[in-house]
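What follows is a single chain, given as structure tokens, in the form predicted on its own.
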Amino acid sequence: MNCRSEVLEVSVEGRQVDEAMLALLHTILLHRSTGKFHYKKEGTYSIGTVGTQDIDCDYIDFSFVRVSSDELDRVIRKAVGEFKDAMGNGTDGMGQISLEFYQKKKSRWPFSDECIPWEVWSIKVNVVNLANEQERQICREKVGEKLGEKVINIVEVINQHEYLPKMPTQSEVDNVFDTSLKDVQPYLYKITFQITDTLGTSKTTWFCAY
């Protein structure tokens, strides 16, 4: 299986960080959730709907849109603010946190299953030093162009028609879906987060999200 990687920069002031990180990876989300399966029998089954919620950030003149789950909200921003913590109050060096889709093949015992990527979104984020508040009422524009633009691309991206599991049948679709959320149901997912700093040296933290 061909694994699609998309990678996207923005450069953001240190207070922006979050805001950033959650109007991408919320986008993504949002086009890569359904509503939760019920099924009536095997092979037969319905989806439920799912909501949207127009999101006003604090330090970007921008609005972006997400899906109306407070529990998949809650592990975004854990996530988010995991990456936030670890790149540091300072503006020094430069982090990357991915969101990466996959789904379960089974294994035999006592093998672990084993998961297969099959999307991952990268967000490559320099943070910015600005001397005075004039410099960040005109970052505070930009970057909400800026993230404009992103959004615009992953949406496009999205709409190629490219792989997608399957829909799978009531026994296999754990190995598909996150079904621990009682409001929505996206793909499998996992976020990772790489920090550099000013000596080229990288860490990588996993913040699983099964």
Second form
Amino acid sequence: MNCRSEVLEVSVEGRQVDEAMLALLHTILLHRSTGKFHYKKEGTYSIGTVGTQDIDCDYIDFSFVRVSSDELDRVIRKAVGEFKDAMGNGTDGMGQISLEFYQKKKSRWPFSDECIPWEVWSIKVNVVNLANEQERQICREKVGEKLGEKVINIVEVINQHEYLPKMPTQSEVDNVFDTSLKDVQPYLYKITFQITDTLGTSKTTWFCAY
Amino acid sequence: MDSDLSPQDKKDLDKFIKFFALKTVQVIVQARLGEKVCTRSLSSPTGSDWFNLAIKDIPEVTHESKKALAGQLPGIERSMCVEISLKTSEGDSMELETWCLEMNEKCDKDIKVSYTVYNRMSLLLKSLLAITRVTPAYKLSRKQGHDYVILYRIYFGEVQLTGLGEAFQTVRVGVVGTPIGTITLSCAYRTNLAFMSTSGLKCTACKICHYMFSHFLPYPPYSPLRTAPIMGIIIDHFVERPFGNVGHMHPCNYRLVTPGEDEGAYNGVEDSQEVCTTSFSTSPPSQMGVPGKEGGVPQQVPVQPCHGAQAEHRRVSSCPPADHVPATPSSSGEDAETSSRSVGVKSGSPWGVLETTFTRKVGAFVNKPGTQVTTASLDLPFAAFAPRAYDLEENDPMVQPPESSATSSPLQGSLHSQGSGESGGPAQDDFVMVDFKPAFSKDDLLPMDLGTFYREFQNPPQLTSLTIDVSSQSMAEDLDSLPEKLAVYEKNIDEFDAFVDTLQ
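Take the protein just shown as the form predicted on its own and give its structure as the form predicted in complex with the partner chain.
Following is the full complex, with the preceding chain placed first.
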């Protein structure tokens, strides 16, 4: 199976990094989350309900929809926060945050389970510094428009209906979905990021497995 | 095409398409209400959330959708469209976008109806949730209010995009293949925002123009949001609000009904709340809209259902009943026009056939009329100061409403008269008369309002113990009367002792 890979690029001001990343990651996760599965004895299962909520950005003229799950939001915010810290506050730089959906393949002892990615979203971020308030105001609107384009791109890709893992049996649900959350069930995912410093060619990679 | 489908699959597919169409309209309209939408995730399925998504159903919107569908389903050459337009307070209107749910002939016969189609429809609704926040009309709808309002119109049939002007842009939300055709959901939105009012190229509400002009700056060529340059906008600057008399244009606070809340304001049960578990059990029979039996909001049920390809514009984020209430024959001619359009006269139902049900909620501090009470029977504060002129109640309009006493409240009386009129009814029908029952005021006993009460009791009489007459008694007289008083107290000493014992 080939892993589908999509790359999105945005240029933002330092204080916009958080919201821009949250907007795109939550838009992707909205499409890659289902309600909680409840398996029944006869082999069928029922699915819980996914709620949604509108989020207005403070530093960007943009609003997006995310899954109504505070737990999921906390996890994503934590990852984005670490990414922003790694990018440095207020400095120019480039970074990339990746959201990878994967399946687990059980292996026999002593081998560990294999994680097979089936979809990877990479968001390349270019952080810029602005000189005055007028530029910041223009940046607010421009970044908002750019994020709108990215949301459209995300929707276009997702609605191509390419590979999705098969719905698992009860014994295999943890190989496909993240069942740790109480209210929703996203596909198994991990967030990683890497930073490229403009001063040099060094790369730093952090892995944040969730 | 259909013969390849099993009867159960065909039935399921039709049901999915129907509810998908209804939910699509709900998502679009709710995204243009001007408010942030928030629904809860539920770990356990309720059986009433179609496509496993918490999308609330606004009964008016569902009603309009069903009216437009008129028992049909979106299909090939039968598209369902939701048109979003903007209307300024001066009456200028402009179509902003048109959402189209269409079907083409490309079939996917191998696809599983009860699983894949259903899940893909769910995915498409999520995409719709995301895209509705991205098109330019979203930001306009969030800022609607005094200057302009956002309207929606649902129609069925051929897609009409001419109202969007030239060089409109299109964004495709997504597609779902089914055994009978491929469902596509797309949005065409306006890019040229030059207003054309009846007086020529004149643009009202400068705030809208300034905002929209700044938003639609040219995009890079590869951008799907690229628009043509805006030309010819003439901006009028208003020093003060030019339309202070069109209060009805202001969006009301729209309360969405959630399970567990008071659903009596609108239809009690909609068939959009049919059971929709993953096992797709049979749904309860659909129910027509039933007038709410509770709540302070009137409902209207046309006797003849509306047919035809077009429904009238409905105002987004309005108090729905207000749109159904005929306008006051006020100085603004637009009110009457709006009301005649919103009432749905085109359906052929005359005013006299429309039925209204209404039940008034009893609020706080309200004394239910009809009960005979007297001051002696009530433990009222300051009851001793209450004027005993009960005959004043007969002449008090607060106690005896001007209408016939057959109606239990003046509001019901006015609503009945509304239903019997042809063209709009009396002027007070548009105003909800609320019997103001302030604290400390019981209109059947103390016929006074708060102001009168305050004035009456602002200067209470002095206590007798503090009057001059008492203080004028001389000390000598007090001393002389002491022995006599002491003798009386000694005589009743047993009584005093018993009283002291009760206190211990």
